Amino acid sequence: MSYVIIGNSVAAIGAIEAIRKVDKEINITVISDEPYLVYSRPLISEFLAGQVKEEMMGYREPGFYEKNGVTTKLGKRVVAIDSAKKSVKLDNGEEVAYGKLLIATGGTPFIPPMKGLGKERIYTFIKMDDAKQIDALVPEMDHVVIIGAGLIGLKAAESLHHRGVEVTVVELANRVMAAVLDVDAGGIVQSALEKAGINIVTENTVDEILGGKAANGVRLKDGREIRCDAVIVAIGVVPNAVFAKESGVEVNRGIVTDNHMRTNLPDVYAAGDVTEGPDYLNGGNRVIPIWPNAYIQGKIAGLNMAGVEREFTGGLAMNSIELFGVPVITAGLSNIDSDDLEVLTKIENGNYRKIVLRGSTIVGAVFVGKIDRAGIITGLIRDQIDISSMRDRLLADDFGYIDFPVELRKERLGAVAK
């Protein structure tokens, strides 16, 4: 038997480390369409900003693969899975047999239909090669248009701004980070961006990318034209599961797994951003494309692949980002309207705090600016603690463990708590 992992990001690392805790002998093969050893994807914006070098981006030490008995096939893409033969086929025609297979291919950029696609100088921004291609052109660029004001688009905007490039961000919604921030929170972040010099166009979208061989501008839905030297499409990501679906793996929005991270095919598992996983706050399954969740799913998958039963109990959607000195943390159901939810908010001196309640438990939170209590609130969300006795203190600047009931305080802080 051999373990084969398709993909080489954080979910793969979680699986490798879990397998090796149980099975130190059987070979692990990692296949990835990227030519790089595992790196920290969140750092590509810092790389583009010139704040970190490529050699500083490794997610594990250089000898990680050798130490863990991992064979790598980098720069090669899996095009099909043959579950009957228990093998995967690569784009160069090679076949690799597996005993247990993990699909950890992450996400792929979502690019909506628009006129002018296919030109040069149109980029996405989720991988190292994306950042390298854009970085190489920075000396030639004066103005870049970014389509999408989510986390990816705004970090790309910040990075290019630091390099002296003028940036215009075009967003269909009426505010930045609309998926996780409400109007008030989005307004604070947008003000910081505009104050720093980022141009923000909301309630609009790109209808056509202009230019001949290479992009040199965009035409917006309202007819306005914006000249630029490149376009970055950063609307979002979708699970990278096309080849898996074509091979018989059950795919809804992402690959469908059970709580052991098993797919519908025997001995085939999936983990990370390519999957749908249980959301214990909102019920049902959903794609939760966040770094810690991917590692945990990879770990659970690895243990089960090696014969140790473990269940994934559910993910918590969380995001943490800092833009031009303004930190933002969101957790759980941060921006969902529902009759069974109650929202508490506080805006003061450019800081924003939002707590979302379902009955006597916290199910969501947003912190913009002052974030020093975010960890405590996130813990209450994760553990679904009854907050009835401290409800009136949740938005206080000095809310903390002192507000917890004595027994809960002892549990959190140990014997020193009284």
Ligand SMILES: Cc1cc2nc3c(=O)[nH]c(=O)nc-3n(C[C@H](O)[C@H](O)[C@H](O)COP(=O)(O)OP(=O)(O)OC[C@H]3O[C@@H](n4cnc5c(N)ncnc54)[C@H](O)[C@@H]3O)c2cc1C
Second form
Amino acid sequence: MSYVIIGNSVAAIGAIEAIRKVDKEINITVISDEPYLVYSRPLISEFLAGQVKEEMMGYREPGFYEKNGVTTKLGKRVVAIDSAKKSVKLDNGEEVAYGKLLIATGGTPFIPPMKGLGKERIYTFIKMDDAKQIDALVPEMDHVVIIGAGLIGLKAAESLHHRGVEVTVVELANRVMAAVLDVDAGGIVQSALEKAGINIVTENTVDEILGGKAANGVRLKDGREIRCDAVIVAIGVVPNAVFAKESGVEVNRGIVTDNHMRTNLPDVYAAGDVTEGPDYLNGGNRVIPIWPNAYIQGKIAGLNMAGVEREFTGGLAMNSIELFGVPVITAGLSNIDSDDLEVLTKIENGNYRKIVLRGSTIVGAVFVGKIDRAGIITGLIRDQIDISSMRDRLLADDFGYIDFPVELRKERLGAVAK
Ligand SMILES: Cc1cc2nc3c(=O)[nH]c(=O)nc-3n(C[C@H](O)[C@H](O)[C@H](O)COP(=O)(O)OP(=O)(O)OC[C@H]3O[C@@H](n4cnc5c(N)ncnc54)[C@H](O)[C@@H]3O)c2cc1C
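Show the same protein again, this time as the form predicted in complex with the named molecule rather than the form predicted on its own.
Everything in the complex follows now, all chains and molecules, and the chain you saw is the first one.
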């Protein structure tokens, strides 16, 4: 019997490391359509900015695969799973048999229908090769239009700005990072971007990408035209699950798993951004496309594949990002309107803090600017601590362990707590 893992990123590494803790012998084969050993995907923006070299981006040392007895098939795409035969089919026609299979294929950029797609110089920004292609063009580029002001679009904007390229970001919502930030928080981040020289166009979208063979401009919904040398589409990322669905795997928004990371097919597991795994704040299943979540899901999948029963207790959506010197942390239900949620906010000196409560527990938080207390609040979210006794202090600048009830403080700080 052997284990096959589709995808070679953080969820795959979590699984390999977990399997090897239990079983040193079993064959593991990793198949990836990217030609690289595992790298830190979030660092592609630092690579494009010229701040990190490719050789510094490895997530594990190059000898990792050999040391762990893993066979790699890189630059090969899985196109189908035959669950009756227990094999996967690759794009070169090869078939690879599995005893147990992990699908860890991550996300793929969402590209809405738009006139002018298919030209050269239109990019997405989620892979090393995307960053390399854009990087190679930087010397010839004066102006780039980025469609989408989410985390990935803004990271690309910052990188290109750092390289001296003028950037215009076009966003359909009325603010940047609208999925996680409200108007006040988004406004602070947007001001920092604009102050640094990024052009932001909100409540608008690109109707058409202009140019002949290659993109050389965009036409916005309001008719305005912007000349540019390249376009980056960064509207969002969706689970990369089409071939899995066509092979009989149950897919809703992402691949549906139980809390052992098992799919509906026997001996087929899924982990990471491709997965719609258990969400412990809201119940039910949810795609939580962040790096730490992918590692933990991979690890839980790996343990269960190797016969050690472990449950994934649920993911917490959390992001920490710094844009033009403004740190932003979002956690949990940071920007959801619902009758059962109560929102506390504070804006002061360009700093923003938001706490979202459901009854007497915190279920979401946003910190912009001053973030030094974020870890304490996210700990309260993660452990669903009753905050009734400290409710009035949650927005205080100096909120801390001192505000915790004595028993909780002792539990958190141990012997040093008084
Ligand atoms: C620019 C950028 C910045 C980010 N910043 C952060 C951050 O600050 N914090 C954070 O927590 N997260 C961040 N993320 C998200 C984070 O990178 C992802 O959550 C994480 O990489 C998901 O890991 P994964 O293993 O599920 O899949 P992925 O990393 O998406 O990898 C999946 C792999 O599977 C391969 N694959 C797909 N289909 C097939 C197939 N059919 N056959 C073979 N191989 C296939 C893909 O090519 C890819 O190599 C960022 C992402 C990007 C793009």
